[in-house]
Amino acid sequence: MGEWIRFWIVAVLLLSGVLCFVLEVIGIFRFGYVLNRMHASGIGDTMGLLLVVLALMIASGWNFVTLKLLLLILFMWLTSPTSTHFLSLVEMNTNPWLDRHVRRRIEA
């Protein structure tokens, strides 16, 4: 009985992760501006990766592979937002038509 519960938990997590990846791809193609696309890809990668790797951790049980998967989540959660932030700063500093898409707040 416990194996079936574990199977269904893994199946739901995997399907949820794949759904996040599909929504990410749809968001990348539907949004027109590059910062919106980066936001969709960053959120989709972060949530989709968490759900898929969490499903793999539950499926493998408690062993050394689980620790490796946990380190994979940690590494990806540190590098993905950092690279997205860097790319958004490059876009904001090099796009001459940024005012068409973004309203900047004037600081006093």
Second form
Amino acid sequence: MGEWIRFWIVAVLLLSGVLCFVLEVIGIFRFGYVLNRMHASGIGDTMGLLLVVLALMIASGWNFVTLKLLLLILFMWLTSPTSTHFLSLVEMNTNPWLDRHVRRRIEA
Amino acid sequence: MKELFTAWLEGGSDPMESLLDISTQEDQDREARKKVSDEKIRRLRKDPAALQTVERMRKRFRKIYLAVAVVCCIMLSGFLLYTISLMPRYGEENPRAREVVERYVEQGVAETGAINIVTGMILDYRAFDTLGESHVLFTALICVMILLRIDQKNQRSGYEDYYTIRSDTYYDLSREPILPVMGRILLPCILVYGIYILLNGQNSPGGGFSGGAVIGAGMILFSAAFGMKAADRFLSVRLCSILTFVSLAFYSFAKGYVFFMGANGLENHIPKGTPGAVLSGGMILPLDLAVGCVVSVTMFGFYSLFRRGSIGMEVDYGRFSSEESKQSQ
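Other form of same protein, the form predicted together with the partner chain, not the form predicted on its own:
The next block holds the full complex; its first chain is the one shown before.
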């Protein structure tokens, strides 16, 4: 019985994580503008990763691999927002036609 | 600052105008020397005897050059064709190659002391192959240096305005508050992980190339997070060249010694250690460290050269940055 509960938890988490990744991929390929694409890719980088790795952690049980997977989440959640931040910064600083895509609030 | 900028935008005055065309004593000296050499060339052109001598020497040089080139090409292609004639025909099984594979798999651990057979192969049986790869990286770094390095000779070229745009002061990443914090958190982990890969190459997947790449990436993150000035404090072009040279020379001599002893049936004095320990595998660990040094220096050198044209503090950045900071104050 316990094995079945674990299996279903893992299956649900894994499937919802894969759904997040599918949404991410569709967004990356369907959106035309870089900031929109980054927004879409954020879904997989945060939620999809969390759900999939959580499923793997539950599937592997409580051992040393769990710690490694936890570190994986930690590293991805630290690095991917940083790189996204700098990507968007470069886009803002270098695109001369930014106002065609983005509505900015000009601070007085 | 703002008035200056608006004035420049309107087309009134250029604040960089007087800064860009500076003629120093050095430039004047160079001009004078060029004038003297031009004069010499002009005088030579008028002298028919000298012209004939030059023409004769040029013809002779071309003949010798052609002969040497042809001989080299024939010898090289002969070697290659001879080697190919020794190989088995296409589609046939190579009995010698199978022997080699069996030997590596069955006796690799006993002979090299490395649990990871791949590392045992690339750093023990076929160590000269890895040496060649390290030299390829070294050569690539030298080529990039030749093309991109800004040193004392071409510092005052006509590309200074372009250089100002590309310099660190155009947009300084280290002014962002987010990157130094992330660097402080991530850098120790990345560097420790890289060193772990380097030291554990003979026991688990890893080794010189992957560990060196991780350490090089850590160094790139360091220079991006804390500014190039902080990176200049530990890595200069001199240290880079010394590190690369010492690594490659150590690799060549150590592996040459081992091969020489092995080929002549002499006893090899390097202890193998127990397989699985960190200090095991004979020469594999020091060779891994040497390769890791070369790879990390090459990676950081590429980044540094492509970003600003130098490794370490070679060029006087102070001029532009101090001007800008004065203006902003």
